[in-house]
Structure formats: structure tokens, C-alpha cells
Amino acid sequence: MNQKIIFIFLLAFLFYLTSQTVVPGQSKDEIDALKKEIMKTKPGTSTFLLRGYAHSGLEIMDDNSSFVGGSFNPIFLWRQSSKLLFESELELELEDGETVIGLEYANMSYFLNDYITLRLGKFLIPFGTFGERLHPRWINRLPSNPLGYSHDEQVGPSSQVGIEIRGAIPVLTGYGINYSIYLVNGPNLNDGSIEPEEAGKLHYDNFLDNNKNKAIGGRIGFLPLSDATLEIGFSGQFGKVGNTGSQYEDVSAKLYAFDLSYVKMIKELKSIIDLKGQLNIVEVDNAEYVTGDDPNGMYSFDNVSKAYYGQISLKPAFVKNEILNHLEFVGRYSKLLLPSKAAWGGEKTQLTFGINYWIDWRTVVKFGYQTITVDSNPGLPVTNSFLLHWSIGF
């Protein structure tokens, strides 16, 4: 028999003795003493959790309607001791008549004390709140996201590649201070070359580095009331995005977020008021690019994006009507800024109102109605959405 079998057979054998029997003269401090120490030559054990988050749902528009969503996103903890988790998250959807899989992320924690957590992998950035807290479909109160914040429409990072350091620090009762300091792969510039429709504008998903410069970047939160209602954050990144070798190499973006969570139970009313809003704005190196119609022709811009949304939710959980408390009102405006002189882009307005029933506190039925208005370009209509929405989180 192999001889490590063997000695965890006698190890499990002698702690099964010592909680059994007691040895004459032999005291219960003693006993307890004698078990810690066996403990600590046990090997380590470790701990599986399936999570995740669910949905499907109905969209009608002006021009169509549809079923969506079907989508599935299983989260996967593994705790290997008390100091070593890993966690991932895949995305499966269906999208063009494919199902399609993605890694939202996956990544390693190692718990170095109470304060400082350090990751290395694919995590979620912190850019703000709404890209690591609240885009789940069922935590986001709305069927929809703010313009700037989904893949389609992206002002600003949601998940990348690198190392991570980040914790809290309490300061008085209620009042704390949270963090992160971060090192990835950072976003790669479309320089035209291939997708002249393009030229100038951001990728996030940059998972092996088109240079050897590494985007540096954190938030800081703070929470500045006592019953820790409020909650302020900034952030900011900061690197070269540019292909090595190429002539925008040297070129940078500046990334700055300013995010705002306020959430306070309104005894008066006996509800929950919940406002979110979050400021994205990306400021990349002006720089020359080649013309779709001409490829002999370059032009330039003032290449800035600027997305922003502000959200009011209330919802009368203490109320004694038993539809009302499981009743929550939605509204939110959200705006999209890109460069006007680049070919993709244009101002959009978003406006969304909605009505949630909470099945339980993590299934949620999602009624909303929503308009789209382009201001770049007042000749398009207004589109129309009734959204309806079914998620789950689990």
C-alpha cells in the first residue's frame, strides 16, 4: 500500500481515538491540544460552489418582435484553503442562430490578510460599478443596459488580462475605504488598416498584448456616511494601445470613471430608493488614419467618448399589500458621446422606464418601455421597445 495512504489511514485512525477515548490522567485541554496538531498535517481540503445567473425574455420594437435571450452564465468557485479561491464565469447565448460561449472571466485570488486580496487572470475591471456589480440580468434592474456600457457599444473596459491587488480598509464604524491597483494587458487601437470604419476606436478584449506596454489602472471608493449608504468611486487607466512597430505605437488613451451608489430604506414611505449613476470618458492620442473612400487620403479627430447613465429605483418592500412589496419602479436616462468627425460616431439618448416583480429576492419578472433617439442625426426616427424579461440568479 502507498505509504502516504498509509499515514493518512493512521493520522485519520489516531483522531478518531482521541475523540473516542480519554487516556487516565490525561486532561481535555491536553486532548484538544493533541487534535489541533493532528489537523495540521492534514491535507488540505477544498470547497466547489455552482453559481450563476439566467434569463430569456420578449422584445417588441417598431419594426419587429422577438423572443431573446436563452442565455445561461454558470459561475464556478473553488476554494482550495481559506487563503486560495479561483472563479470563473462562461457566457453561453445564442446570437445570429449559433450558440455562442464566451469567458467572462477566470481568475485566482490569494487572501494575503483582511485588507489586501491580490488576483492574476481574466477579471472583471473595476472601472466604475456597473461592469463588475451590476451588469447581471439579474441585478441589473433594467432589461436593458445604459448606452456605452454592453460589448456592441463599449465606452470603457468590462473585463481584461493582468494582475490585480485589492481589499478594503475600515476606518470608523460605517465609514471605509475600498480599493484596487491593477496591471493588463490593456486596450489595442484600430489603426483602419483592415476595418477603415473603425479607424481610432478601442478594443477591450485585448487577451494577448499588441505591444510591450501595459495599461495601469485602479478605483478607489469611499463611503463617507456613517450607516455606509453612500458610496463614491473614481477610476482612471492609462497605457500605450498602439501596435508595436507601427506609427501608433506611441499613441495612449486616458480612461476616467466617476461612479455614484446611494441606496437608503425611506421609512415614510416604507421602501428602498436605490440611485446609481456612472460617468465613463476616454480620451485617446490624436493621431492620422486612412479614409474608407481614399486610401492614398488621411483625416484626423478630437477622439473622445463620453458615456454616462443616472438610475432612481424605488421599491416598497415594507408595505403590507403583498403584490405592492414585491413591486419595484424603474427609471433611467443614459447618453452616448462618440467623436463626430470619426466614421462611427454620432450622440444617441436613452430613456428607460420600468416595472419589476420580484418572485423571490433573485428571480425577477422585468416589464420596461424604452426610446432611442440619435441627435447626431435628427432625420432618424425614435425607436420604440416594450422589453419583457425573466431572470433568475442562482
Second form
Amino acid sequence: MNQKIIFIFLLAFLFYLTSQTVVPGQSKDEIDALKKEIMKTKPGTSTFLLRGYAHSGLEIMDDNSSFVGGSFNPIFLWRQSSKLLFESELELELEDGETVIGLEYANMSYFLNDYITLRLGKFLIPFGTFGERLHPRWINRLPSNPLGYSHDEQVGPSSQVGIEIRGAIPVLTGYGINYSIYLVNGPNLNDGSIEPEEAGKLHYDNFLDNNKNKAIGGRIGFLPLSDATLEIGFSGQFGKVGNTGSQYEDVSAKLYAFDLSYVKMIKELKSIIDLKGQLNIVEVDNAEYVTGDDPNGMYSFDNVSKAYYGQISLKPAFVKNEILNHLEFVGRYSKLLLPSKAAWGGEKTQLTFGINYWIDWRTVVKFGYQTITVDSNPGLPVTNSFLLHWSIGF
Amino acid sequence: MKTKIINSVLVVSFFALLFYGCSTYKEITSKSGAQLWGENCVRCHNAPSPSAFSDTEWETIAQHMRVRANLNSTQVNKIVDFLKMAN
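Structure of the form predicted together with its partner chain (previous: the form predicted on its own):
Every component of the complex follows; first up is the chain already shown.
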């Protein structure tokens, strides 16, 4: 009997021991496996992020209408360390029945200290703020760009290749100043030898410089108030634009821009008011160009171009109505003034009104009505357009 | 004459901003990350939700925005700390 009791006791003890040794062993394995899984997701010192934006829409004009394929702009960000960032943006869009891929920018930023960043490569030029900060479709409050601020009929640079230092310093004015100084290839002058109708026009896609001279430029922005609501900016870019060895070798261009931004919550209206404006001026030295009709005939003109816009938007984001607080009302006046005596000259006025519905903070459906009047040719009819676009940032 | 008037306005504006700025600088340096997030993002686009990205992603985005929006490191660090805390 005693032997039976001892045997049962030993069996129970053995079971206890084995159960005690197996279970903790299994838990330890599980914990180790869990640790390994966690370590797999632990970020390294360098991180990669894919962001970007896209848009598409429907455009109805006086004599035709079309769905527009819009564009898809992936943005690649590599954060190599707390000091080093590489960023690049591609633009994929449908143009004349083909898919076109463009490199918007690709550059490396090195943070020298708290207030100075060194940037090398192809970067968006801080000439005003529209081209650098406001042009992405999910940021631009209207379905279209102001006159003179898109790739066609461009007055002022958008992106160029070079070197830049930039940053922000909390001195001088209320919120501080931000600045940028850069050296780039600069624009090149179309001398009309191949395209007489474009003689005197500047092209900004000068990715392989046409002369030894580099354009120097910069922008300084003042934020004079204590809450960053107001920013006033001055930009300039100066350099020779003619081809080396040509009669236009010494032709220079002086580019200026003035920009303004005011964003403020108006408590009484439970809304955010957003005012934006920019004036671009491009002055090219006078030169003589071949006329298109007569190869021996030459002509000259005051080569000054201007493009400006003013925009106001009101977003009742703090009203209680669930539909109204997703809406935004926008109006913009834009003007383009090109040299009247140039073959590509003329004067246009654009008036655009829009209502936006924000699905979330980065997804918007935009309804717009736009008129474009060719002031330099009153005989031409006014172009009316209804624009419906959706844009998403991600 | 016109140029002189424009230049005079610019010079006066510059010194007015300088004078006003000196009086408000201390107020700005004491701002929280939440305040800086609210004030700076909306200068160009709607303020993003902190939950839109992970902590690691915010660090990369912050570097990108430091360059694009010309922010200094103090401002960016405060904003990132706020976004991580609120995420």
C-alpha cells in the first residue's frame, strides 16, 4: 500500500516537474520569437518613405469637354540620418496620348546646423511661393494654376539644377525670417534661330548650362507677427542667359518676385481665411532678333514679362454643420503681361471661382468656373470653362 | 520718383518689422509643439492628423518639411514631439 502511495506521489511529482520545465520553456521560446518579430520592425537609422499626390478630373469648355488624366506625382524620401535627407519627385502625366515622365526634383539636403541647410541637385526654386510650396494639386485651392505659373507661358523659374543654402532664423521679425541663397544654371534665351516665333523668350529647363555664367538668386521671407499668420517674401535671380560664343552672350536676365500669404482663423465666422498673392517680373536685356518672315530682317522689343495673381479662400471649418464645415469657397484673379511687340507677346486675364469639398485633410473634390480673356486681342471670344477635379495627397 | 517712393516704403516697412519683432521674440520661443503645428502647417495646407503617420514616418516627413517650409530645428523638434505624443 505504502509502495503504491509512494509510486503515485513520485508520479505526481514527476508530472509536476515536467510540467514546470516544459511550460516555461515554451513561454521563453514564444518570447524569443516575439522579440525577433519586434526586432524585424524596429526602424534603422535610415528610413525610406513614399509619399506624393495625384489628381484627375473633367473639364468642360465652350466647344468641347474632356476627362483629363491628370497626373500622379510620387515623392521619394530617404532619411539617411538626422543630418541627411534625399528627396525626389516624379511627375507622371498623360500628354498628347502618351504617358510622360518628368523629374520635378531630386536633391540632397545636409543640415549644417540649426539654421543652415545645404542643398545640392535639382530643386524647386524659391522664386515666390507658388512654385515651391503651393503648386501641388492637393494644396492648390483651385483646379487650375494662375496665368504664367504653369509650364506653358511660364514667367519665372520652377525647378533648376544647382546648389543652395537655406534655413530659418528666429531674429529680426516676430516669427523670424526664412531665407534661401542659391547658384543654378539659370534660364537660357531662345535666340529665335530655330523657332523665330519664340525669339527673346526664356526657357527654364536649362539642365545642362548653355554658358559659363551661373545665375545667382534667393528669397527672403518675413513673418512679422507672433503667430505665423503673415508672410511677406522678396525673391530675385540674376544671370546671363545667352549661348556662349553667340551674339547674345552678354544678354542678361533679371527676375523679381514679391509674394504674400495671410492665413487666419476668423472667430466670428468660425472660418479660416486664406489670402495668397504673388507678382513675378522677368526683365531680359534688349537684343535684336531675326524676324520669321525675312531672314535678313531684325527687330527688337522691350523684353519685360509680368504675371501676378491674388487669391482668397474661406473655409468654415468650425461651424457645426457637417456639410458646411467640409466646404471651402475660393476666388482668384490672375493676369499675364507678355511683351506686346514679341511674336509670343500678349495680355490675358483669368478669373476663377471655386467650391471645394474636403473629404479629409488631404483629399478634395474641386468645382471651378473660369474665364480667360485675351485683352491684347479683343476680337477673340472669352474662354469659359467648368472644371471638376479631385486631388489626393498621400 | 516712383522708385524712390517704393524704396522708402520698403525701408520703413523693414524697420517697422524689426522693431515689432524684437518685442515678440520671447513669446514665440515659448510656444508649444501643438501651437507650432497648428500655425505652420496651415500656411500652405490643412493641418494633418497626428495619427496619419507613424512616429518613424513623422521624423522623415518633418525633415522634408523643415527644408520645404524653411523651419528651424527647434520648431521642427517641438512639432515632431507633439505629433508623436498625440499619435
